[in-house]
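To begin, one chain is listed below as structure tokens, in the form predicted alone.
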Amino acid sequence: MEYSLASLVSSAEGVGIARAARLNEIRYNGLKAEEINERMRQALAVMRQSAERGFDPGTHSMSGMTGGQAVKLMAAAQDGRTAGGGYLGRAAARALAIAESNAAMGKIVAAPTAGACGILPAALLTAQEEYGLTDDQLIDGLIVAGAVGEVIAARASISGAQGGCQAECGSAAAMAAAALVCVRNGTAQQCADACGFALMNIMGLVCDPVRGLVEVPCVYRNASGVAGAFVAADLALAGIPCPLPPDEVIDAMKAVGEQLPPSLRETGEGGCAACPSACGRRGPGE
């Protein structure tokens, strides 16, 4: 199998991108379509709750540095309080919800890993509540998001350990962008493009957790990547091709990750995990 978004977007031609990703998994992994249908109606479900769970005002992580911040943006975002509007105040709250969630030990869709589960179903179910999408259409996303991940883990990686947070919730803000053209009847070339778009924009981001744990910045970059993966959708939906070929993008972020220090790869010993709050120090001049 040739992983490539060309190779998904060429054997897209005549049958739409979500049938050709669909397509792939029958030969190439011997599913059914029906099997396959059941399984994203599956972590659909999983995804709804996770996001449930998380807009429990009593929902906090053990240690006590995560929880409760969705409600607030929610209410905001509801109340006509954020900057970005109440379409995109939903979707950062839902992802803040779902990253909080899993803080919190809760089940969740690791899309593609547990600390970035925020962002493609916050961007899928947003699009569903703003444009009374159906549920089989978001399974169609799923499954392009799906390809997505595989062609983006297959030619670079989706750990943060290895490539820092940009294969992160980097992939998984591609993995969303090409969903939400899918959904909105974008064409696969405009899927392919969002996802180039999506990772050129967050291209280095580091992994740095404080404390080593999953929780502080990594909720809040759920909640920056689903805006992210908006804005790589619109501008591809727009008619805005990547200026490089995503292939190419995927492949750069591999080799910037390989370029990180370990310090800046989940080891929790650089970024945000080294400020001096984090560490238990004071800052200069306190």
Contents of the next structure:
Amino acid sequence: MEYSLASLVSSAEGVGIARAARLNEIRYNGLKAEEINERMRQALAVMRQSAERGFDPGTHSMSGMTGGQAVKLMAAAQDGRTAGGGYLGRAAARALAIAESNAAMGKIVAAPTAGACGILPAALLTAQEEYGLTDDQLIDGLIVAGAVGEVIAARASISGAQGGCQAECGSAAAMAAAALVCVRNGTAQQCADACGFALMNIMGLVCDPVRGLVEVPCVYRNASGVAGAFVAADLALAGIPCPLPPDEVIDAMKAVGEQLPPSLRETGEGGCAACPSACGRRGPGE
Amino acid sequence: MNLFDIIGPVMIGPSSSHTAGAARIGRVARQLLGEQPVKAVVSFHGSFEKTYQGHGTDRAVAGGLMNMGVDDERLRRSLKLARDAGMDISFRPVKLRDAHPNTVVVDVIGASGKHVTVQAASVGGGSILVQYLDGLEVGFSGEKTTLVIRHTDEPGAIATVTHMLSSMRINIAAMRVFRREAGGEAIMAIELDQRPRDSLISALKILPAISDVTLLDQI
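Can you swap the form predicted alone for the form predicted in complex with its partner chain?
Next comes the full complex, and the chain you just saw is listed first.
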């Protein structure tokens, strides 16, 4: 199986990208159609639960560094106190909620990783709320996101230790952007373009967890990652072609990851982790 | 790789390597012991040692030792559950030579007196590599059904086992054999495409060259 967005787009001709992605899983990866539907439905249910739990103001990580903030953003978005409007605010709040829930040992779906688990579900669940989408449409979006994620994982990396945060939150944003285009009835090429835009716009983002924990800045990057996904999807849905072939952008992301020094690849030594205030900080949980 | 390697696994956070992988290592140790430990000493190396409390790595290993899966909500409370169940579990730092940064040594004793030491690494995305069993190099991932056989290093021991597997139409995906010294204690780690029946395990156990057989289900 050739891992490229170009081949995914060409296989979608006449059948659409969601169906093409399903057929690829059946043909090349030995999955069964019913298994795909059933397991994706379960994943969607866990995503929904993780979003709900993250809005519990009592959610706190063991380090005490994160938790309880998503509920504030959701309230601000619902009360019209945000600058980015209700829809974007609710999406960012949901991404933050899921990421905070993850940091507090909640049950989540890694998408593609645990550290970036808030972005894809926040994009799809908030689009469902806004546009009245069915769960079946969301499952199509998840399958497209998975197909895009496979291409990124095969050509580049989805590991922060290997490729920096661009490989984790960047990949999640690219997957979410493609899923959003799918559920908003864009074309297969627009899904690929959205993926290209998302990665282009987040290229170089380093992985710099404070105290080595999946918390700061990770949970907030989930919130900003979903915003990036919406912008990338909108660029593509507006008919703006990605100025560079999306596969080349993925390859560039891999090359950038290799050029990042180890201090900026999940070692907790550089970037935010090296801020003086980040060293030795203790939260209420300890 | 398939769709569910990207959209998944369903797991308890926060980290696939430091939480999900650690829980799987605990569960492998539990299955190799074959009973719930009454005493467990867990030694963390490298990144595991530095961040285990914040990542819940200690709770994950304890949960695994209680046979919990990576998506078991009880992982959060596993330390209390383990102690309530009579497990004396403790954690300590260790510095190992040439070890992966996410390595843990789990030393467990069961009520029967059986004692097992497992050294394993969490190598990313929740995948693990079991490196040493009681100081003998093994090297299996737990992603397939795995047969772990302790035996005496003598001619025919391996052939007998592989013949019994083939007669039951069970295919070997990968196999490694290690011995402490020529003619001494040895271990076979055999990854299988099909799960053998319990009768095969019983039949293996009565062979004179074999001292112990453990069937690890996909963890």
